[in-house]
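Shown next as structure tokens: one chain only, the form predicted alone.
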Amino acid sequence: MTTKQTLDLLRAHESRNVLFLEPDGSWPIVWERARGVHVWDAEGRKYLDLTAAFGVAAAGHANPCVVRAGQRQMATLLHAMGDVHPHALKARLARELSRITFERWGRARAKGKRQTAKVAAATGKVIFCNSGFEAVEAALKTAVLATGRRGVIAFEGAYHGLGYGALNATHREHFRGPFRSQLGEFGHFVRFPGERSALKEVAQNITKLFRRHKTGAILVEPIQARGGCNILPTGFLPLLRKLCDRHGALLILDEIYTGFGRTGKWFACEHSGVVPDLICLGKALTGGFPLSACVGRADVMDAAWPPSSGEAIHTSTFLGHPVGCAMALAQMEEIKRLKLCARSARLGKVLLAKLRSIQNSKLKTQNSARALGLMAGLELRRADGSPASAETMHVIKAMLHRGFILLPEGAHGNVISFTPPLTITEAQLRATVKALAEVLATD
């Protein structure tokens, strides 16, 4: 079918709230195949794909190693009855993902001598899902088992999902606003840090809620991608682990967007060190097939879960799904081999670098680059410091037709995102950023 054609049929079948389509027909394009980090539309036009389809296509779309682990196990289990009869490869990648998240910490920990002997042993435990909001609403489950106690600290600008749970502790108004009749208000947000400096007065206000009201957990994305590419800064996380220490909570990270390479290590809590109790991963955990997980410290799960009497109290008719799990397999393995991990540190510091270099003074925004790894954010505002809405959602447009696909990302739509395959070359992030800096030195 043509655009046009697939557009009316969305139009006249669809929710009219999904797709958003401009009545000139500049937005959006129809995807109709995509390979490495290149995406063709239904007109045959090739374009760079810099959002990785939300960060998905970590090891490149359509990657050859997992298209084919997917169709293997097609053909020979396509589905399976993920809480009563299990499958093999379900096994083997709760082991895998016990391996590169706890097991893995623990030993690195234990080269410092620095961790307790709890952390140094553990080994993880996993709750399959389908996709990121699920994995969030596990963990939240999990935490009010374990602690017997509610209430969640978010913080201000996160994005866990829009599940009636993950919408909680999700902030953005325009989610929460139409549904909070329905909503349990278990969450308490607090102001997400821009800065070090303003680590003590955040402290001090989470502080004053485990005070006031019975929480058992603080959620928290080491970046928030939707929130606008904004990156906690050195030494918050630590201190997130240390006030849940103190006031017996657990600490879940919401992984599922910087998971599997994205920030140039495996986990962006890597970069300091911390080991939270619960971990929510998706996205790029398969390369392209809904399946996601909550990954938690063994002793923390058997203190929250019950054993199973043969009625699971969380489950669904998909869970563990084994095409799923075999296409995750080979994912981990291809990002493995390829080296992506170190790769998106290398290129988000010439990315990161290429970005604070447009700069002058012809351009109608000012600009501010931010970026761990190959994700990346370029602010975009106005003479008068107001956010530049309208001219980024112009500048992407004007991108999209020269062949660059990107979005914007901030509650007010003016950070322009980086996300791209983390296959991408370094000659491909320079020609998209030169063309970037003259679509905003032009439109």
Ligand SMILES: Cc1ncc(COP(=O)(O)O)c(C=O)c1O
Given for the second form:
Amino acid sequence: MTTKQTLDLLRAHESRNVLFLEPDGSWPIVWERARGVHVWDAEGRKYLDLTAAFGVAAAGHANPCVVRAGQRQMATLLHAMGDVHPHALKARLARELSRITFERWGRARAKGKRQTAKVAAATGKVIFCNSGFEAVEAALKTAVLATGRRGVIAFEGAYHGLGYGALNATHREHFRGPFRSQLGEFGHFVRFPGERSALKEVAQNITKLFRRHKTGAILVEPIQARGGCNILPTGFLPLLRKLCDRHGALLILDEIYTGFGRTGKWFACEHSGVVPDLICLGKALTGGFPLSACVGRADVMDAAWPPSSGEAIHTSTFLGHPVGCAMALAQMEEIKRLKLCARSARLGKVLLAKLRSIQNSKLKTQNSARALGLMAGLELRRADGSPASAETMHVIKAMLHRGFILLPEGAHGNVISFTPPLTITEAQLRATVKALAEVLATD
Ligand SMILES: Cc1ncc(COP(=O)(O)O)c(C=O)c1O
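Alongside the form predicted alone that was just displayed, please also present the structure of the form predicted in complex with the ligand.
Next comes the full complex, this chain leading.
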């Protein structure tokens, strides 16, 4: 099918509002196939993908080992019975997720002798889900069961997904407004501290909220990805850990975007050494299958969830899908084998330096760059300081037509985000920034 035929069919038969279609045909392209860091469209044009398709293709699109694992599993057992008759891969993946999170963190901190016995000896327990938002909702359910307290403290600019549970903690009015009348409204928002100097005030506000609402959890992204690559200032996660401990609440980290090497470590919380009570994972977990997970410290999970009496109180038809589990195990092996965490850390520094070096008197916008590993953002503002939203979209479209796939992020869509496959090369990153600098100066 041609691009036009596909878009015409979608216009006719997919609900409005899902796809943004530019009347002049300049957006979107239709993806035909993808491999490694490249995508080909329906017209056979080749693109360099700087998004990893929302961060999913961390080990490259259609990584051969991941594809083989999925194909083998499809031919063996395509579907099992989530909470009734399980399959072995779900058990193996739960074990691996425990190892890569709480067990590894316990060992690392035991070396530093800075942790409680609980953390040092911890293992993890998992609830498998399908989409990222469901992992967040599983964590929110865990928090209310474990603490007996309603509510969650979240941050302005946060994005935790759009299901009716997660939406209570997703901040942007664009997503919440139309459904507000049907929301539980159990989220309390505090300002995202842009810099260290804001920490004191934010801590005071959180303390006030804990006193007023007896809230059971704090939910936070170590980097607000969809919020525009907003990086938590140093010291903030340790502060949240302290506040949760003081007020008997759980610390939930949403690492759905930042997990699996994206920021230069397996998980972004490792930059600060903070161990959460629960961590939400998705996206890059499988490299391309809708499987997500809420992983909690085993004692927290056991305090929350009673043994099953025959009917699980939280489950779903596709829970722990065998193909997703097979792919996730292969994806984690690939991230290790290809040393993608270290690669992400190294290339992230190169990317940030290159983005910061875009200086040209012809630039029409004032640009500022930030990054941690291969999660980077270039924010565009006009001379008067207002967000350069239209200009950002213009640049992204111009880049698309030069063969580079990028996305705008942030509440005003004025941050160009970079979350490429972690397999990208330095030369490809340099070529991207070179093209971007030209577009910023000329378009
Ligand atoms: C940090 C974070 N949490 C949750 C989600 C929701 O995941 P999903 O779209 O798979 O439901 C996203 C999606 O972008 C995300 O970035």
